[in-house]
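What follows is one chain in structure tokens, specifically the form predicted on its own.
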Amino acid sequence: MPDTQALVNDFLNQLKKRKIEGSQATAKQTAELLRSVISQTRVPYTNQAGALIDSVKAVGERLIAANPVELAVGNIVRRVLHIIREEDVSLTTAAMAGLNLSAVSDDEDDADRDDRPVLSAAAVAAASRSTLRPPSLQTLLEDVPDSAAVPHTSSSGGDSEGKSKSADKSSRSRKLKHDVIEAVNELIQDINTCHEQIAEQAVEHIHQNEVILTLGSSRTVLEFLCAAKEKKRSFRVFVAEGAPRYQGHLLAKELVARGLQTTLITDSAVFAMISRVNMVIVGAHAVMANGGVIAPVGLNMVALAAQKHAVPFVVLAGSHKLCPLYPHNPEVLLNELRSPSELLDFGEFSDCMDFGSGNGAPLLHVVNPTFDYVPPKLVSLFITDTGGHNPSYMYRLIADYYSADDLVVQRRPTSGN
């Protein structure tokens, strides 16, 4: 599939060069790419879901490795894998129910009905509660006795019976791909509208004459605050500038342009100003399974200040930012270092950059981390596109979006047979 391969390579280059800004844009493009991969994957008659899963994992491994710190990529890969498993289980269960009904016709007597085996309830229950395990759930159908799986026909109908069986498998293959693509389309739509879904809840949390504190710039926070303003809420916003990138300057301009009373403060002034604040509202880079937050650098300091003064610390995050991993998992890269040029001008510090210590090491080191980790005990509430949730509930919410088999995105090794 040359077209898809070109798309994959182009997206990999964008991830490696950090050309995609924001988790929402990254998540959306990942989902669209995986949709193209699924649509061009040729699936066999048996184990169709397994073929789709292997195809998605082959691409997903490369995408995750291209930018490990952008957890939204892995989240979407795992979401798509979960969708494939769910749709396969749904189709298999429906097929089993259809075989049960078609195995016994109305013109047969009770004696013939008793002699014929039918699918057990245990098999149906296993299909409904289990995700896909090798071999595929499709093999459950193939293991059904002939008398139960295929209605009795005369010997002259053998050819038509074989053609019907082959056509049914082909139809089921097309049905699985169609259902998966439709589900991925719904996922893309959810990613597109996550800001609006979260902003609709603003009026329930922001009240009249309150003071809200935030740090840096987040489109989710911007839409949330503006939605409250549109509902005739009158409140004031303190914006910490978010050094060294100073994204808070951009947010402050946006808020003022939309008519909100805004006060810009330095990051170091957060503790001094927190006593005047009614609520802290911030965005997130990712939300971990334990309720911890990977957020822009400086937010852990804000969370500690909020806890000290008993100020609610509220995190806004779309469902594409919910990660099924824990901070201690080896697959999680919690941080990355940005260019030192954001902190200082090399021309002014050129005299500190020589190797004058004699051992080949520079005299001045510059460390510019991108993210903070905020533990769940410092978070008061999560607001997602599905509503508000306590940190202790996040693992239950995350469990609805992912399968345990996909926590580590890695293809099964091919057998030598």
The other form holds:
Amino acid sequence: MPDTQALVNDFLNQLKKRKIEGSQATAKQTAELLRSVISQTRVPYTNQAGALIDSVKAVGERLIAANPVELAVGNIVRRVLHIIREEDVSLTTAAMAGLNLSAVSDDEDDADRDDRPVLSAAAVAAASRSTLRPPSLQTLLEDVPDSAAVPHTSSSGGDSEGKSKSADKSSRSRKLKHDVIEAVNELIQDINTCHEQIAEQAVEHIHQNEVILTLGSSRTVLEFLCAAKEKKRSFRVFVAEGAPRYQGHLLAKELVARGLQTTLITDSAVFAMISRVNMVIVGAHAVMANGGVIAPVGLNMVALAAQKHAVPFVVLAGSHKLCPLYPHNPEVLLNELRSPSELLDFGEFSDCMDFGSGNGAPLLHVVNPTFDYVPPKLVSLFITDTGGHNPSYMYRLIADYYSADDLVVQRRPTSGN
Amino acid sequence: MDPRRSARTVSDPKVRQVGFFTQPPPPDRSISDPPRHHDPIQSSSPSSPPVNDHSPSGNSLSPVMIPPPRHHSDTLLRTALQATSPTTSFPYSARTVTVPQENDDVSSFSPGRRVVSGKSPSSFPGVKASSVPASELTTVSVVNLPPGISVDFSAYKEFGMVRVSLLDEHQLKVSCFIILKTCAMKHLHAEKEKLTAEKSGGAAVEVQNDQLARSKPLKEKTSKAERRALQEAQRAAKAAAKAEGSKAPAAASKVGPSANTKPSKAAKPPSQKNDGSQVAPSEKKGGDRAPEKDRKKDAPHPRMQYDDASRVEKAKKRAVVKQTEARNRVELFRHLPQYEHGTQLPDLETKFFELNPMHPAVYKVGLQYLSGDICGGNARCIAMLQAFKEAIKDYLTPPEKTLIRDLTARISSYVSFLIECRPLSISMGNAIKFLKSQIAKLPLSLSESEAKASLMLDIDRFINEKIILADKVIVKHAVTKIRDGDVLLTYGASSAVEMILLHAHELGKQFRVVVVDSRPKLEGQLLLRRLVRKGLSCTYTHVNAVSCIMHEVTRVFLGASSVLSNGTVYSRVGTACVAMVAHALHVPVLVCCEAYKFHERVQLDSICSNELGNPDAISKVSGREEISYLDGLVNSDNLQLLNLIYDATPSDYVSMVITDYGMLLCLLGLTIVEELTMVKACGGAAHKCARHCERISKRTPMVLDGS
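Mind giving me the form predicted together with its partner chain, seeing as the form predicted on its own was just shown?
Starting with the chain above, the whole complex follows.
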């Protein structure tokens, strides 16, 4: 336990100091941390799922608070919570249905994650879905034959549910934790491979002699473009440098190294160049439930320009970037102001710093936001590791990954501590 | 035609006075009138009965003309007026230009008819087409707004063309003067003063091309002799007009003795054969289609396309500045010059003493352009004009050459040198046109020193009126759009916007400024520093963050390098992004642009015409040494660095254009731009434009937001 505590604190520090760059790295580390938290958690004889959920929530809440803007942390915490619930439910229902649990549980992991129920576990999967997901046509239809078998599981929220069930099924105490860890491992695996999975679709979207514009740097975009290049597509890329971090330079360097025709432009030239561009491909920081995108600063401008010229605006996002929250005033609330020194040289402007208006407020302010919000109407397509989706479909994807009970992680502080 | 004549009648009483003295000329004029119209067509019909023209009957053709003068004539000499009136009545319109031939006979009188040289009366530097005299002439007639006159016009309007050109009046005066040199001097002087006053008061210009075209067929009836006479007359008139034109501006400022001297000089031109020969070819070609051709000439010349290998080769041979082509040219911009930056400067410096023809002042400005020490449309334009002024001051006409031609060539060579240093901005192009037209309009009779003095005056006037005063007027207009509590966003560093902000601050308005900046120039930092020093509350950010900051902004003020005639605002790269975001968030966008920067070109995107800056500025981020990812790659074949200087903002993003003529709603502005540019051709028309703006603004009060 002290072991995990140290890990958690360490990770918290890193988050607070913004030492971890990129949502993929953050997501992966969060998942790994939660995995160790789960494995360290001492599972009581009863209410195993409840105990796991509590401990994960306790840690998750602190992680989220450490960097509320890094939505990937919250996403992963919710994903893990969701995994626990599903595992629990599947175990319970399986037991109740009198099936061979040991045979089912392994399949169960896949079924939950992929939303593709394995045949032998169809009943279990259907039951769990009916419990934990919002109603959909599919679940309704699948439910019909099994509704009689799982009436009591669909009644209420996971926590109490889990308690009663695990009390009944005490014999499988080890099973749950083991399954959850397995599932989290799969999640980590997914996060690791999301780039490749997205990149695999590149050839379907990039044609010969296409002109692509991107802004800043994103590993997903890099791999996406390189994948198309490897498939012998030849196309050219305009890279906007993405002030004030100038990650575009990095991307341009990588692209040039892989033999792509690359043109580096300033951000201000985006509007001028977009009329000659066939497609805008960018990475995202997070994708909100309404299909809006929290993206590196400058992308809203690019998206507007793309819309003006009817250029498709494609966002690449791994599934760990899907956030189940709906944005409110995202330009302010989901944003982060970075150091002004990236824009102004303090040394040069020291003379201006002294001026102040009468009330003591400084005359000079420097705004250096990190993120931009791109509303869903400006996005043409999302490409995730599960394929391409319309912005209006994102809520549906999100329902597959998260359970409605976890949307607000902080809601149960008492149980968490 | 008749109507035009009538218009003449309108001409000021003063003219009539002159005519008085000149009574003999009137008959000649009458003769000449009809022919003039025909003149351009010359060949057309010799058949026309000369008689009509010569005789009073000629008047009968345009009976209308006579009465009007009387009405107008408030002055003492009505009788004289009548006699003279016909002369005044001649419509000269554009044709005048064409008259090449010199006739011995009537020549002296004819001058009165001549029309119009393109010189715009008072203040409009905009006069553009100096090089294409014919077009200028054809296009514009000036209507006198002054009180009495207007009445007469209404009577004649039936005929279709009512305008009286002030220019004509001048010319008339001049011609008369010639005839009666001795007597009239004093009167003329007085008149001139009045005239200039009137002009400044308000003249509207209309474009008559269409009318001219229609009128042509009528002209065909002149005899050869008539035509000759006409031509001569026109020529004389033109010369006179030139003399006056060039001086008119000067006269405004200092009417004194110079005014007197001009007319006498003007008399000379007719005798000079050069003049005639020069003009003649263009006229003859002109024929019936003249107006259309003129229009074509009006269209801007196609710009140099740098993907045209042969032309680039030619240009290179002429070039003073040795340019090495950039290694990695951006495919899309092959049509623009892409040179290695930083190589020319040392090269040029070493050449300093070898470049004989280049004036040191021009050379200096060229170097400053090259090194980027001078940037910004107004600053570049002023620097260039002042260099030209220096050059003109030191100019000596080489033996066996005429000042007009040689100086024009000289200026052209300076300009091409400057282009090699850095492509011209549109505003500079307009200024050069102005200067060349002023040179072309110099009367041949002017002595070298006088010509130089008048040109230098013209340049000063241009700088003052078109740039400095224009900015003041813009500031005055724009300040009315700033209210307490506003948050104003500006992009880059526009001198006009800066003046507006500072002035509003001086007025005690409470507002906040958001300065948006972008690489690589970071001009916004300079603006920011100046504003903060003056005590304005500023927020600084970069262009990427504009959509975040735009939520709190209430107005966007942007500068412009040029406003094109389709409403496109051609400006520092990034302006379009800012305007687009503002438009998306329903923040009004106000573009501040002096009218001399308007251009009749059209442009839809930022690619067909643009300027490329130094690509190395892209790969190196100033002040951020840690960003050096591209250090080793600059020579890689796959990497191109594109440093665009300008972009084109579509007119639908612009709520309002603020110019020295007033504030234009952009959609309406399109037509106004059109008019403005036409106006430029004709000089005086700007006033009309201003009135148009007023009308519009009365009709649709400029309310930017609900308040």
